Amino acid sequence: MIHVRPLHPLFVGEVAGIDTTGDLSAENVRAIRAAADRYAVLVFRNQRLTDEQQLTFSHSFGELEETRGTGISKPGEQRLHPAFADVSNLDKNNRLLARDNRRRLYSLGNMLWHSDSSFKPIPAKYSILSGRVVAPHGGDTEFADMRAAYDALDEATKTECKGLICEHSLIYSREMLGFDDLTEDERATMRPVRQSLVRTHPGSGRKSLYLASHIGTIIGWPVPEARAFIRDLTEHATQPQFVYAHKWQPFDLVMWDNRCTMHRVRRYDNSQARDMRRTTVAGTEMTAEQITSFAATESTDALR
């Protein structure tokens, strides 16, 4: 049987009374299912998992996402199995990335508020992330519960978020930094997908904003316009009431809701290994209806 600790007001919860390195009963998965429902951000200690082991407890919650496809890496850089997404700063021989190293400035996008794959067609349900090796100074993960951002905005910006449909791409939030240094592969493989602003949790009943950094606009309306609003709800959102500061310790299993919660990780010292190992359950349906290809190549170019 498991058991929920608190570590904040609104959500956040630590888990204990399981052992995620064995195969999982169906009682526990409904169990850490329903936790997940009511905490959005689930932190399990101490869970010295093999990636085998860190695979078999995702899959019990879900088919995976693969990481092929989706960023800046080519085929052999790979340092794990495709169905991780490595947030580490190592290459695939374990030595730490150079500051001015392609991927490493890629993944300062990391560093922004997000919600994991919102730039896929059907957005990721859970984030699975395993902290191997931790920086001993910084690194913190910061989450942000976008159900009580929503609860919290007043009745007449409830009422304009409503039906909203915005745009979400890589592109986006990698030029926000500076990062333009894109083929035009990759390009075509980070063209917007369409989001709904307003998600309701299936589990829970919940509403919640559904933001991240890789919204470029809302459908509709002036880009200006949009970008400015978007900003307003995620200063909103992301007050400290509303947002937990995850300290890493070694071998921390941290589970996250992405249809409810945004976050960022802060930053730390590169000159010290930082190896981190995320796997992400997929979802399952779109937020909203996609535009068709060439539509998407125009959005994508106006992007540029």
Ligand code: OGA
The other form holds:
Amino acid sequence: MIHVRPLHPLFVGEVAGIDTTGDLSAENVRAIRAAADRYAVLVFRNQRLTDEQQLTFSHSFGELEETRGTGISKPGEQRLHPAFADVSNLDKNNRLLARDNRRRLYSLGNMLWHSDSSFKPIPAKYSILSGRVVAPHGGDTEFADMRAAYDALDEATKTECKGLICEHSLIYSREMLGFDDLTEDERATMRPVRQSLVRTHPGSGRKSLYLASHIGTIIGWPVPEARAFIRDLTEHATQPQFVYAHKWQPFDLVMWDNRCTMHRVRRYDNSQARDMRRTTVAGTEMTAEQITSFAATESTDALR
Ligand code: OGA
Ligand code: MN
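Form predicted on its own done; form predicted in complex with the named molecule now:
Expanding to the full complex; the earlier chain stays at the top.
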């Protein structure tokens, strides 16, 4: 039996009564899903997982995304199994990345509010992040409840958002930080995909704003107007009452639902190791129709 204690007035539950390193019963899988539908972010304390155990736990909730083919890491450079997103500040020999290291600069994009894999035609469902070595100062991960943010919009804005489709790409979020030295090959893997601005969660039936720094425009809108509107909605959605800041303890495991939350990492001292390893449960459907040529050639690839 699991027990969930709320950590925030709107969302986020701390789950007790589960050992994520062991076999999960079907009943516990159901209970965790139900808790995720209600709380959107779940915190499991003191989970000393191996990579293998993290993969097994994550796989109980669906197929896993692979990071291969997204971002800028090249095959031989990776520290972790390809089903992991390495969000540490370490290289494959577990040494700190230099300040001007390209992968480090690229990953600073995680400091911008986002939802994982919104740049894929079928975006991610859950992300599961294990804090193996946590930053001694800073490095909190903040989460925003996009259901509550949607509910709090005035009626006119809800009407304006209805039916809108945004374009998401890693190029846009990196551009925001001035990271633009992407190769043509990298850009080719980052072609924009379409996502609905408003989603309805299948588990809770609640609507949410689907925002991310990966958004570059709204289909049919002039770009500056689209970006100004998205910025405005993002400011609304990330007001303090909608945000929970997670202060990491070693071996915390945090699981969040990307369909109804955004998150970002806060600043930390890069002279100290921060070893964070993420697995990602793939989504099962698109939120909007893709332009035909893209959907036909890329959508299955991006899932692997
Ligand atoms: C992620 C991410 C935040 C962090 O793992 O998807 O954005 O705290 N990480 O490292
Ligand atoms: Mn992320």
